[in-house]
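Just the one chain here, laid out as C-alpha cells, in the form predicted alone.
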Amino acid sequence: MRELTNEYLEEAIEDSKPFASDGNVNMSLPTFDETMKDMLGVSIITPEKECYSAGDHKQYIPMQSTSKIIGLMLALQDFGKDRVFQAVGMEPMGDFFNSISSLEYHDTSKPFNPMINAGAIAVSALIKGQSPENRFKRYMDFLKDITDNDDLQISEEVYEAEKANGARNRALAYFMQSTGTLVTDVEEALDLYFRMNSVMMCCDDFARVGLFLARGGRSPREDEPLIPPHHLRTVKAIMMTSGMYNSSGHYAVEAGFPMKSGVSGSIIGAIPGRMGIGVIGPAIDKKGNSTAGGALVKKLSLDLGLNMFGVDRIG
C-alpha cells in the first residue's frame, strides 16, 4: 500500500493522464475547449484537515451534476426521506443521465433516482424558499458551510448557457409535470437546477464536500452536524449505486466508495472516516464521466486501500 503524499499524487496524475485521450471536452460549457483535454487535478483532505494536491487542482470548473448531492441533502432536510422519494426513485438505471424514454416506457411516472437530470429537477422542486433567488441562496449558504469557502460564486456565463441549451431538461421537466410528478412551478425548478449546476469550484472545494460526507455531515467551521445521520446514509447509498451514471456498478466494483461525477469532468469521492477526494478532468466519456479522472480514482483506491468492500481480517 502506498503512502499518501503530494509526490505520490503527482505520480498518480502522470499515470492517469493518458486516459484523457479516450474522452472529449464538453464544448457546450463556456470557456471549455480542446486545450483543457489533458487537464487533470486532484485534492485529498483528511479528517485532520491535512490537504494533499497535485496536477491542475487550482482549476475552477462548474459543478454540473456534482451539485445533485447538495440539492438532495437540502430536500431531505426540508421534507424528509418519505416525501422526497415519493417524487423520485432510489434505483440505478441503465439509460443515459438525460434520458427521456426512462420516464415514459417503464412502469413508473417518476425518475429512477436523484442523480440523473430528471431526478435532480424533481428534487430541486422540493427545496424550500419563497423565490428561486431565496432557494438558491439557501443552496449557496449550505455549500459555503460545507466547503468552508465564502468566496464560491455562480458563473453567470455558465448559467446563461445552461438556460440557452436546456431544451432537453425542459422536456424532462414538462413531461414530469404532465404526469403529476412535478407539482411546483416548472420554470422555477429548472432555474434553480441551472443555477446549482453553474457554481464554480476547484479540487479543494470538491474534496471538502467529500470530506463533509466522510465525517458524518459535520461542519468544518463549528464541528457540528449539519445533516442527520440517516439522511447522510441515504445520500451516500444513492451516490454508490447511481452517482457515476450508468457506470456506477463498474465504479462500485473497481473503486468501492461513494462518488458523484459531473459532465464538466468533476468527481467527488467520500471514504467514510478517512478522506474526501476532489478530481477535475474535463475529458469525459459518452456516459458523462471523466476518463482520466475515473482512471485516477481507481488507481487511488487500489494504491491506498480505499475500497469499502475489501475483505476484513477477523481474529
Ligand code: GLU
The other form holds:
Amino acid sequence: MRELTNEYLEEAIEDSKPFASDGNVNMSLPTFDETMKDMLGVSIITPEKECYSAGDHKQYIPMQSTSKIIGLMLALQDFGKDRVFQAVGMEPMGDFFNSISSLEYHDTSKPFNPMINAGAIAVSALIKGQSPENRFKRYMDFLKDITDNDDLQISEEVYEAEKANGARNRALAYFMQSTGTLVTDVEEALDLYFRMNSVMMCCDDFARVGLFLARGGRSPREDEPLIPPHHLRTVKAIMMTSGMYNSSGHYAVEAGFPMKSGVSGSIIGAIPGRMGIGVIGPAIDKKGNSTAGGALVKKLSLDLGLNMFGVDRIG
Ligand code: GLU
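Just the form predicted alone so far, so send over the form predicted together with the named molecule.
And the full complex, kicking off with our chain again.
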C-alpha cells in the first residue's frame, strides 16, 4: 500500500498521463482544444481536511455530467426517494448516455436512471423554486456550501453552447413530455439542466463534492448535515452502478468506489469515511469517460486500497 502524499500523486499522474492518447478532447465545449489533451490533475481531500493535489489541479472545466449528482441530491431533499423514483428508474443502462431509443423500447414511463441525460432532465424538473432563476440559485447555493467556494460560477459561453447544441436533449425532454414523465414546463427543466452543466470547477471543488458524499453530507462550513445520510446512500449507490456511463460495471470492478464522470473529463469519487477525489483529464473515450483520469482512479484504488469490495495489497 502506498502512502497518500503530494509526491505519490505526482508519480500517479505521470504514470496515467500516457492514457490521454487513447482519448479525444470534446471540441463542442467552448475553450476546449487539442492543447488540453495531455492535461491531468487530481485533488484528494480527507475528513481531517488535509488536501493533496498534483498535476493540472487548478484548471477549471465545466461540470457537465458531474452536475447530475448535485441535481439528484436536491431532488431527493425536495421530494424524497419515492417521488423521485416515480419519475426516473434506478437501473444501469448499457446504451450511450444520450440514447433516444432506450426511452421508447424499455419503459416509456421513465428513463433508466438519473445519471443519463433523460433521467437528469426528469430530475431537474423536480428541483423546487418559484422561478427558473430561483431553482438555479438553490443549486448554486448548495454547490457553494458543499465545496466551501463562494466564487463558483457558470460559464456563459458554455451555457450558450449547451443551448445551441441542445437538440438531442430537447428531443429527450419532449419525448418524456409526450409520455407524461415530464409534467412541468419542458423548456424550464432543460434550461436548468443546461445551466447545471455549465458551472466551472477545478479538482479541489470536485474533491469537496466527493468528500461531502463520503462524510455523511456534512457542510464543510458549519459541520452540520445538509442532507440526510440515507439520501446520500442512494446517490452513491446510483453512482456506483451508473456513474461512469456504460463503463460503470468496469469501474465498479477495477476501482470499486462510487464515481461520476462528465464529458469535460471531470470525475468525482467518494470513498465513504475516507476521502473525496476530484480529477480532470479532458481526453475522453467514446463512452464519455476521461481516459487518463480513468487510469488514474484505478491506480489510486489499487495503490491506496480504496476498493470497497476488498483490497489486494495489504501492508
Ligand atoms: N452537456 C452534455 C449533454 O447534456 C454532456 C453531458 C455529459 O457530461 O454527459 O449532452
